[in-house]
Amino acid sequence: MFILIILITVFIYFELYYLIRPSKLGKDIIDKYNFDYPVLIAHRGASYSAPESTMPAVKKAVESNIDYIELDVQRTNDGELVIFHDDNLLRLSNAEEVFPDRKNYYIRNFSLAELKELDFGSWFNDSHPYRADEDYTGLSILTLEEVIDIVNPDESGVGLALELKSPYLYPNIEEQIIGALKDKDLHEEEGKEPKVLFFSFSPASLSTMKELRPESPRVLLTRRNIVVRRQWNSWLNIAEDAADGLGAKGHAVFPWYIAAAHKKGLFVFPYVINTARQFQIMSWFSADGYVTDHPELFGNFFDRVRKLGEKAEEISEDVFSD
């Protein structure tokens, strides 16, 4: 019993210590990668105010002065890289109407031409009538090539956080993504903020990216809302080999967990952080960046001003001229 009391006392002491005095190492870790601090990431674009992963969501994210736009990359059955989150098309398109016999099929079972037949915006107007916009009707799926043309980090100052979605379904997709970046001459520059980040739940996929493009930081994503210390330490050990940081569910990111990551030289980006209260709490906990559906809140919360590049100003022209 005495030993148990000592263990409980030690546990409470260290947890309270980091609650009162969160880790201050994050800024130095972030500086090593030439990131702005904290790093601000739009989840599937501005996905609260526009249909996720579509042109309007991407443009609105650029307008919000964000650092990166997080987008999921998958592959069609004819080998094209497309931006889409779900495994199948039911939730985010009208596939049930256009392809009723294939409505439950994975996106990898469709060609790019077939996907281009679908409407990826009207669902948003139906689900969120108070945020609806007639311009969202008939939106097309985006290819990775199209996204790079819209948000070229060299011109916009906004980077791409590319999540390798279910990479086990797409053999050699890592090489294909790297090839697409090379085709667009999208290379990292020493001493400057990274233009591309790679996110994945797959350590193996991140390890491949480390071999193919080590200069672009990698983020290991975690799924659990409730985490015990042993599980967190296991993720840290995996991330040490394959990644530069963790993308953890916000409910699991306590200050003592962030401190443990910092001690291993890893940054922590909680997701998905969507309210000012969450921002305040995570900021107190010393999170190093934030993934959100509400990128427009970031500029207000952190009172940051970014000089937009020529391409971003062009994208934002209509908004800024109002």
Contents of the next structure:
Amino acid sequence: MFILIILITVFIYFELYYLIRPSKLGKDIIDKYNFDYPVLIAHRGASYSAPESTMPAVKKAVESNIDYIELDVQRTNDGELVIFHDDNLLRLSNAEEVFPDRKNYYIRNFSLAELKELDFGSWFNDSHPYRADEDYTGLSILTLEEVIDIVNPDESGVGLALELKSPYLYPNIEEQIIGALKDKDLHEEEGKEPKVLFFSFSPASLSTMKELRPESPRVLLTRRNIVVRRQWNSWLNIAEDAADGLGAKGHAVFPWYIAAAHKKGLFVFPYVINTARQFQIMSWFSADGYVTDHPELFGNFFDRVRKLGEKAEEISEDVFSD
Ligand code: G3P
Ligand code: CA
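Shown: the form predicted on its own; wanted: the form predicted together with SN-glycerol-3-phosphate (G3P):
In what comes next, the whole complex appears, and the chain from above leads the way.
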């Protein structure tokens, strides 16, 4: 019993404290990178209102006053970099219909020309009839090159958060991505907001990115929703070497975890944060950025908050009580 009381006291003192007084170090960390605070990132484009990772999702995200568009990069069997989340084509395309005889539908086993024959939009209209749009029918897969042409951070002011998706499947994809950015003349500029971020679950891949392009910040993604302190600390230790911050799976991000990250100079971007309630909680916990499927809703909100500075709290109450 005595030990239990000691443990609870220690917990209240060292952890619960941050529930009442969340860390205030995040803004300085974010400023170091010249990010706007907080950083708002559209997950697979505006994927609530348009088919994920397609042109309309990217365009809607750009129009939403956000800072970055998060997109997953993979490679075709003829070496082209494409934007796609799943490892196979079944959920998001009509690949089974167009290529009924294939043994499997892993995207890495298809050429770009084959992928360009597929429809990556109709599944959305079928799954979400209330958000359907006939323009979504027949949407194509995007290459990384096409995305850079659509977004072009130099013109749109919106950056790219590129996730290296399953990089172990794609040897040297890091070099190839860096090459594609160089080809499009996308370079970071001293004192300005980064144009490109790299996300990955793979510390090895992030370390490679650190060597190849140290000026673009890196975010280590964490997968689990329920996280014990030891696991969190081990992510922090890995991130200290390979990354600049953590992209933490939403519900695990307690304020004492964010405070521990801040103490190591790391920022924390929880994902995927889609409701007003989640935004409210995470901003109380002092998250430094948010990865959302719904940038239309929150991009405008954060833009207003940025402009209004001190009035932010008032505005927050106003928006969140809608
Ligand atoms: O931004 C983080 C997020 O993209 C990682 O998860 O599965 O959506 O790629 P996932
Ligand atoms: Ca992703």
